[in-house]
Structures are given as C-alpha cells and as structure tokens.
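In the form predicted on its own, a lone chain appears below as structure tokens.
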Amino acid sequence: MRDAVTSLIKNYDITGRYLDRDAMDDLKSYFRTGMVRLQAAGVINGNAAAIVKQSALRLYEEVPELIRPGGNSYTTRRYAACLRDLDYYLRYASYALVAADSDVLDERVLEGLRETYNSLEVPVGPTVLGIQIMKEIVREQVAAAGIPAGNLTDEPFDYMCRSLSERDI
C-alpha cells in the first residue's frame, strides 16, 4: 500500500526528476490536511459498526426488494454478507483517507471484485448505493464531531463508486 508521499516520489523517481514546485505544493497539502484526515478516520473507526448498520437500514429502506424472497440480501447468510462487505468498504475507505491515496482501494477492494460479483450474481447498483449512503453518514458524523474535513472524506467513497460504476458487473 502506498500513500500520497510515496506515490509522488515514485512518479518523480521513474522520470528521473527532482521534486519541483508542484511536487512540493502537493506535499504541503498532504501534510496540511493530515490531522483532519486522521481525525476523520478516528470518527470512522469509533463508529464503524453504527455506520454500517445505518447504511444497511437506509439501503433496505430505499431498495426493499433486496431483503424480500429472491433478493440478494434475502436469508440471514446473504444479509450478513452484505453487512460484512459494507464494513469492508468502510475500513478500506478509512485507509485511503489516511493515506490520501486510492491505490489501496484498487489493490484490496476493486481488483477481482468483478469476478467475485459475477460468480455470485451480485448486482453492482445496490452496492454502489450502499457506498454512497455510507459516504453521507460518514460526512454527517465527521461534521457533527466538528472536524472541518470538507470533501476529504468523500474521496475514497466516490472513487469506489466511480470504479464500480465503470465496470460491467
């Protein structure tokens, strides 16, 4: 897993260049927002179970057919798998938030997801909706904690939604 600093340095190293003004500005931004990212991750970590539970409740309110007979969350086993997956997405979003880099999402979440969802016949639409709902809940909780995160907390969730939506799952 890389963070914004190692990714930046790697890119400059590959091209054999010294860090220029743009690189220095990127590094300054990374460090300037570091405490906010850590505080936001602390809110996520401290409230993860509640965030996942609220996300699932909102998802099933919006798409109730998921928990009806024949739905992808019908049966206790499938419902538990949905909660597990939401928790998985949330945990890795917190890692990407702290790292200020989405590489961990590609490496640990998004790679291989197509094959898994295809083999299990899991539709991507409700997954994307669940991730969007989680993003909203995280944003609300971070704001309620008085952390001026702006859109920082949105970035990993938006990245996952964009990546999943671009795939024909």
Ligand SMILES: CCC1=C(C)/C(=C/C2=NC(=C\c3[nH]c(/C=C4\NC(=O)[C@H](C)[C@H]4CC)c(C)c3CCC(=O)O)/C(CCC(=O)O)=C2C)NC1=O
Given for the second form:
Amino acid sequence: MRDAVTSLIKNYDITGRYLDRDAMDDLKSYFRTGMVRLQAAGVINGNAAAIVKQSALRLYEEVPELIRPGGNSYTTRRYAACLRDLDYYLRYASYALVAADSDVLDERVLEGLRETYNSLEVPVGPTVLGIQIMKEIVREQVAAAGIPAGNLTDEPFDYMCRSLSERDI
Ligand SMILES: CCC1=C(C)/C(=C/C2=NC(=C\c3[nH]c(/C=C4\NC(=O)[C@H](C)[C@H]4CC)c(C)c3CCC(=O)O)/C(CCC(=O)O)=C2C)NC1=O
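Given the form predicted on its own above, what does the protein look like in the form predicted together with the named molecule?
After this comes the whole thing, all chains and molecules, with the earlier chain placed first.
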C-alpha cells in the first residue's frame, strides 16, 4: 500500500535517480494540500453514517427498481449489503484522500470486485451512480464546513468509478 511520497520514491529508486524538479513539484503539491486533505477526511469521518444513508436514499430515488421485487437491493439482506458496500467505498476513499494515492483502492477495493459483482449479478451502472452521488454529498459537506478542497475529494470516487466502468462488469 503506497501514498504519494512512497509511490514517487519507488519510481525514482527503480532508475536510481535523485529527485528532480518534477518530483519536487509533486511533493510540494502533496504537502501544500496536506492539511486540506486531512480536514476533508475529518468531515467524512465525522459524518460517514449520514453520508452513506443519504447516498442510498438518493440512489433508490433515482433507480427505484433496485428495491422492488427482482431488484438487486430487494430483501433486507441485500439492501444492507448495498449500504455496506457504499460504506466501504466511502471509507477507502477517505484513506486514498489522505494518502493522495489510489494504490489503496486498487489493492483493497477494486481487485477482484468485478468477479464478485458479476457472479452475484450486482449491477455496475447503479453502483457507479451511487459512488457519484456520494462524491457530490461529500463535496457539499466539505464545502459547507468551509474547507477549500476544490475537487480534491472527487479524485478517489472518480477513480473507483472509472475502474469499475472500464472493467466492463
Ligand atoms: C472492502 C472491499 C470490499 C468490497 C467493495 C466488497 C463488496 C462486496 N459486495 C458484495 C455483495 C453485494 N453488493 C451489493 C450492492 C449493491 N446492490 C445494489 O442494488 C446496488 C447497486 C449496490 C449498492 C450500491 C449487494 C446487494 C450485494 C449482495 C448480493 C447478493 O448476495 O445477492 C460482496 C459479496 C459478499 C457479501 O455479500 O459480503 C462483496 C465481496 N467486499 C469487500 O470486502
């Protein structure tokens, strides 16, 4: 599992180079945004349950057939599994946000997810929509807390959505 600093050092070490100007610029940007990343993660940590709940409500409003008989969130067991998945995506997004690196998402979340979702017929489109909704809610809450995160908090959510979509689940 890597963060922005260890990823960069690994790349330079492979070719035995000292850190050059590009590397220093990347590192500066990482440290410059560090406090904002931490503050945004703090908002996520303090509101995780509400963020998950609101995201699920909005998702089921937009795709109501998910909770109807035959839908993938129909039955309380599957409904709970879907909310739990959203909670996983949110928690790992908060880690990736602090690390400023998507490695933790590849390693802990996305690896093998396709096979699992395929075999259980969990639909990818609505999952991606759920992650997008969560991204919007996080952005709103972080902005409401007065934290100038811009689109920093979007990155991990977009990364998971891209990865899920690309894999053509
Ligand atoms: C930390 C990394 C990690 C992830 C990401 C993860 C996902 C994950 N989601 C699962 C199931 C599931 N995932 C969903 C999710 C959904 N259904 C919908 O209608 C919505 C579109 C969506 C929610 C947004 C559902 C309903 C199931 C249960 C499917 C079933 O058993 O029929 C399963 C199968 C095993 C289980 O039910 O626990 C896994 C492994 N597990 C992990 O350890």
